[in-house]
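Presented as structure tokens, the chain that follows is alone, the form predicted alone.
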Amino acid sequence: MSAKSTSMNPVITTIFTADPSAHVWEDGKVYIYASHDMDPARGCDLMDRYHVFSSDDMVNWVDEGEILRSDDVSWGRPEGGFMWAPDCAYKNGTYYFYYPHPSGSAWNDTWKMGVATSRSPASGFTDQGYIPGLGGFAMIDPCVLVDDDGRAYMYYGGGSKCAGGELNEDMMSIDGEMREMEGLEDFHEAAWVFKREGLYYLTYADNLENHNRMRYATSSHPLGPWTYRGIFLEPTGCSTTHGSVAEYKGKWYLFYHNQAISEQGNLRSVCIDELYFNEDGTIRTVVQTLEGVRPVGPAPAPDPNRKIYANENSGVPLRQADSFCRFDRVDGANGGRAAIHVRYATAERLAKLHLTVNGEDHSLLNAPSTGGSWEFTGLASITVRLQPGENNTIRLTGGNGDIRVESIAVSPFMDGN
């Protein structure tokens, strides 16, 4: 992984990514928890297989692969898809992931508050049903905070309520009753809380027509009454706005996303920009950048167990459906989780590669411009799961756009999962 100056924005560009719910655990690393926007898309109905990055710099960021899907599900829809803006919360060794998810074919109806659990931050995640009494219309975004004295409150809402009530010992039940969130002016959905210097903060979406803004509240309680404070980021360019909110070594970054890549509102990416409070702890409007933000620590060594796949044919591009190029015996070292990284040139604004691993699906990647049809400097980066040995297969199919691909890079993840 080469140095960055600037993590650049989008910061996730291989997939599409979007919601993004931003964590600093106790190892040390910043963990970004996003809903995904299947490619090609046909709506937010199909949004599945969310994945998890992180980052020790801020600037490089690694995708740890996915956690959970549709599929996993066995209380849910029976369509699948429909797997919206999810959280994750820590408490006493345990990762909880919450995510909202029908449980019937009447999706917007039937909304639930699943939640899954793992020893890990970013693998080994089982989903453990739904928190009772949560849900119904248009009930979504859930949002979780451990405050300093451990107890935990949960935040959610759309279709303009936002409700909140305190968890449980086990995370996954309410403590009473969910009661609504007072004083926030014109809600829309995206509630997310933090906490800084003794005040809570309230974030959440507007309702401005086909452009969200994120406006937020503040006040001396987790679950309120409210105050509200006013609007700190303008539109982005989409339709929609979600983000988050973390403080890491020193410094506060806005999490949110946008359309840059795709130019579709159900295409999303998600970025990153510094965000600043006054003195009196209101927060400044959000500089939205291309540059991103700087790093906050050394960019990350060389993978020593990384190994490099050329492409024998590499000056042959990929235009057609039926072209290809595929790469055999791949070592998957002990099995599990394993990084990719696709080196490739493009003339195209955006072009595709469709991933196959070991005869698995795993959709559209993304291939922005290099800038020419023999300029090999992009990098499409994915996390799958491997097979033990070099007994795994993988290919990859153009017919989206002009593109060469030069070699693949495979980097095992070595905790075993």
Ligand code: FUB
Given for the second form:
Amino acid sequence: MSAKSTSMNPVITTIFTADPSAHVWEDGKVYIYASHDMDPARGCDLMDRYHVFSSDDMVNWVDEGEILRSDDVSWGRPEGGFMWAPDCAYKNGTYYFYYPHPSGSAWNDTWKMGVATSRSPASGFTDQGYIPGLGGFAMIDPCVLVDDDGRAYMYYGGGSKCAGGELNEDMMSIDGEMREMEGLEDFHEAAWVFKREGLYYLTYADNLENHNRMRYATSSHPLGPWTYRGIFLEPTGCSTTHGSVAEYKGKWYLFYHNQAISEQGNLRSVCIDELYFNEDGTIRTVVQTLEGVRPVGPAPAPDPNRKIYANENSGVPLRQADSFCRFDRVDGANGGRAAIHVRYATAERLAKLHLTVNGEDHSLLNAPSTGGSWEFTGLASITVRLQPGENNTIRLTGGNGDIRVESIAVSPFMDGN
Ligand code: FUB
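Follow the form predicted alone with the form predicted in complex with the named molecule, if you could.
Expanding to the full complex; the earlier chain stays at the top.
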């Protein structure tokens, strides 16, 4: 990873990600739990395979890999897909990953709030079922706030209804009933609650047709009633909007998505911009930038375990759907997660490469323009699972724009996960 002066927007470029929920955990890093727009899209039907991203400087983001897919959900709709906007919470040594997913083929009538747990923030999640009593028609987008006193609250909603309630100690059931959140104006979906200086903020997407904005309300109690405060994110150019607010190393940020890379509303990309409060606690309108945010820590050190594999045919463009380059005997070290960084050149606005690892499909990797067919400055990065030792085959197939691949760099995570 090289030193970057700003994060740029979007910050996650290699795969399409949306609905970012950001959290700072005890290891001092900031994590983004995002949903994943599978490419090609079919509305939001095919969304699946959640990835987590982490950073300790806000500029360099590591793909931590996939943590859950619809195939892992035994109670889920038989056709899969529909893994929509998630959130994550931490309590007493366990990470709780909350995700909306339908239990039946009639997807919008059968939403449930699934929970997967792990002892680690970004790997090892196992599905635990769903929260009893929650869900139903259009009820999506769970968000959990763990308050300073350890009490935890769940919020969710859609189709103009937002509900909240207190979670039990098990973090997987509700204490009593959910209640409607009062005082919100023009609520659509995407509830997010955070606390600053003793005040609770509930942010959400509004109903502006095809150009949802973000609004917010405040309260001195985690479950309201809420006082409506206004709009703080104008349209991003994407029909949906969905965001989270978090503080990291003394600065506040809005994590949101737009469609800048794809120019398609169902292939979205996570962005980050700074968020400022006025003296009275109100939020200033967030300025959407191309530059993104500045570093709040040193750039990561180069990985001493990284191995580079050259493509001997790097001069040959992968233009046709049957053109590919293959890397054999790729070292997965002890096995488990490994970051793959593909060095490429393309003059196309957006080329794509289809990645398979040991025959397993990893979908399309985005390769935005490097400004020239021989400018090998592009890096497409994704984290996958490798077998132990030099037993791995990585294949990149063309057919989505004129693109040359110079090499791949592989960095095993070395933690055995
Ligand atoms: O990403 C699928 C859905 O689109 C989310 O659940 C909504 O908040 C909207 O972003």
